[in-house]
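Coming up is one lone chain in C-alpha cells, specifically the form predicted on its own.
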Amino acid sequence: MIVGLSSKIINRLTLYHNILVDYVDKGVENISSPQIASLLKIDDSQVRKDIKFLNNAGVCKIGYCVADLKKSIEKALGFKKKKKAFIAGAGNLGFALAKYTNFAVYGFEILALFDNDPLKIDLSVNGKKVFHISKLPELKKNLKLDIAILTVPRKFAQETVKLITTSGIKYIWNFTPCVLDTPSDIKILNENLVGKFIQFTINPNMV
C-alpha cells in the first residue's frame, strides 16, 4: 500500500481499477492512458502522472499491461487487506449496500447490520442477518468489526454514533445528512450524496 496519496489520485486509481476489471473480462490484453483519458474525460498526462505512484512502466505503442496494472493498483490501495464493517440501519440504504458485492474486490467485507426495528431483527440480506443494535458492543469483539456503516435517519444519527465509539469502533462512514459530534481520534468519512449531486450540476469538472 502507498501511504500519502491525495483522495483525488485515489478516485481516480479506483476509477481506472473499473476500466481495467472490464478489460479483463473483455480478454483485453493492454490499455494506452489515452484510452483511459478518453473514458474518463480527463487529460492523458493525469493518467500517466498517477500511474507513475505505481512504478508501473508501460510500453511505447502498446500502452500498460492490463491485467499487471491492475494488480499495481490493488496492491497500491491495499485491496488484499481485509476491512471487517457492518451497517448499522437496516432501511432501504442498508439494505442496498448490503446487496452490494462489488466491495469484497477491495477487501471491504460486511459481516452484519443492526437496526432497533423489531421487524427487522434476524432479517436476513445477501447472507448477512439484522442483529438488534444493543448486541453490537458483543458483536464486535467476536466478529472483530473494523469500520461501521451509518445509514440510521437524522434524528437516531447521534446516539446510534454514541454506541459504535464506546464499542471501540474508530472509523465511520457516514452516509446520514448530519455533521456528528464525536471523539478526536475517531475518523469519520461523510459521504455528502446531495452536496456532491449539487457540485455536479453547477460544475461537472469539479467532482
Given for the second form:
Protein chains: 2
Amino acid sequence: MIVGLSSKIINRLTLYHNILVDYVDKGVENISSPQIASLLKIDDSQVRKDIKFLNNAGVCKIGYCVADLKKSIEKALGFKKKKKAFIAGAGNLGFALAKYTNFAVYGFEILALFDNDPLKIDLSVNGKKVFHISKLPELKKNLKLDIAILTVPRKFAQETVKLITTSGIKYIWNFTPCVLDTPSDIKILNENLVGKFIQFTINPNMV
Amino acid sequence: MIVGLSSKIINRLTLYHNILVDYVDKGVENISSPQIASLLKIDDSQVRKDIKFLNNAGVCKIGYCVADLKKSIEKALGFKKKKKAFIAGAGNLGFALAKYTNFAVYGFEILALFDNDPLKIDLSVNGKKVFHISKLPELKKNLKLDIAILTVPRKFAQETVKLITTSGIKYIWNFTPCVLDTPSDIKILNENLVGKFIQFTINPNMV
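How about the form predicted in complex with a further copy of the same chain, since we already have the form predicted on its own?
In what comes next, the whole complex appears, and the chain from above leads the way.
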C-alpha cells in the first residue's frame, strides 16, 4: 500500500480501476492514457502523472498493459487488506449496499445487517442475514467486525451510534444526514451525498 | 450563491448546515465554533475561517445565531435554486434515494423514476411514480427535468446513459461503478462510493 497519496489521487486511481475492470471484462489487453483521460474528461498529462506514482506500472509500447496496471492500483490502494463491515439499518439503502457486489473487489466484506424492526430480523439479502441490533456486541466479537455502515433513519442515528461505539467499533461510515456526536477515538466518514452534489452543481468540472 | 468556493469548503458548509438543522429541531438558538468543530473533529479556527467566507454571518455575543447562520449557508450554496431530477433504475438504491427527504432541503426535487421492468412500472415511492424508460424524452420535456441520477445495474449503465443523453439531459449523477462514455458536453459526477471509503481507510482524518 502506498502511504501519503492525496484524496484526489486515490479518487482518480479508483476510477481508473473501474475502467480497467471493464476492459478486462471486454478482453482488451492495452489502454492508453488518452483513452482513460477522455472517458474521465480530464487531462491526459494528469493520468500519466498519477500512474507515475505507481512507478509507471504496466507501461508497454502501446500504452499500458490493462492487467498489470489494474494489479498495481490494487496493490497501491491495499485492496487485499480485508475490511470487515456490517450495516446498521436494513432499509432500502442498507439493502442496496448489501447487494452492491463491487465492494468485494476492494477487499470490503459486508458480513451482516442489523435492525430493530422484528419484521426484518432473519431476512437475508445477498447471503447476508439481518440480526436484531441487540446481537451486535456478540457478533462484533465472533465475526471480528470493525466497520459500521450507518443507514438508519435520521431520528435513530445518534442512539444507534451509541450502541455501535460501546460495542467497540472504531470506524463508522455515516450515510445519515446527521453529524454524530462520538468519542474522540472514533473515526467517522460522513458520506454527505447531497453536499457532494451541491459541489457538482456549483462546479461541474470536478472529478 | 458564492462562486469560487473550493470543494472542501462546500463540503464543510453542508456539514455545518446538517448540524444547524438539528439545532433548529431541538430549539437551540446559538452555537459556538468550538461546538461545531468538536462534532466534526476538526479545528475550531477552520470553522471560524469558513464562516468568515459567509461575511461572518450570524455572529453574536455567544457564538453564532443558529437561524441566521443556517440561512447564510443556504444562500451561499444556492439551496433556493431548484434542481429537477429523476432516477434511472428503480431498484433498492433508486428507492432509497427517492425516499431521502433531505434532498428537498437543498432545492433538489426528484420528480420521477424510470425502469425497463414491467413489474415496476406505475409503482409509487414517496409520491414519485415509476415510468417506463421509453417515456423519458416526453417527461423530460413536460417536467423540465435536467438531472439524471443513475442507479441501474452495471450491465445496463452504458445503454441507459445513451438514452439519457439523447433525450437532452446534460447532468448525470452516476451511482454505478462504471466510468461512462458520453459526449463532451455532458457533465458527470461519478459517485464512486468505494473510492471514498478507500480514502477513509488510508487516511481516516479527512472531513
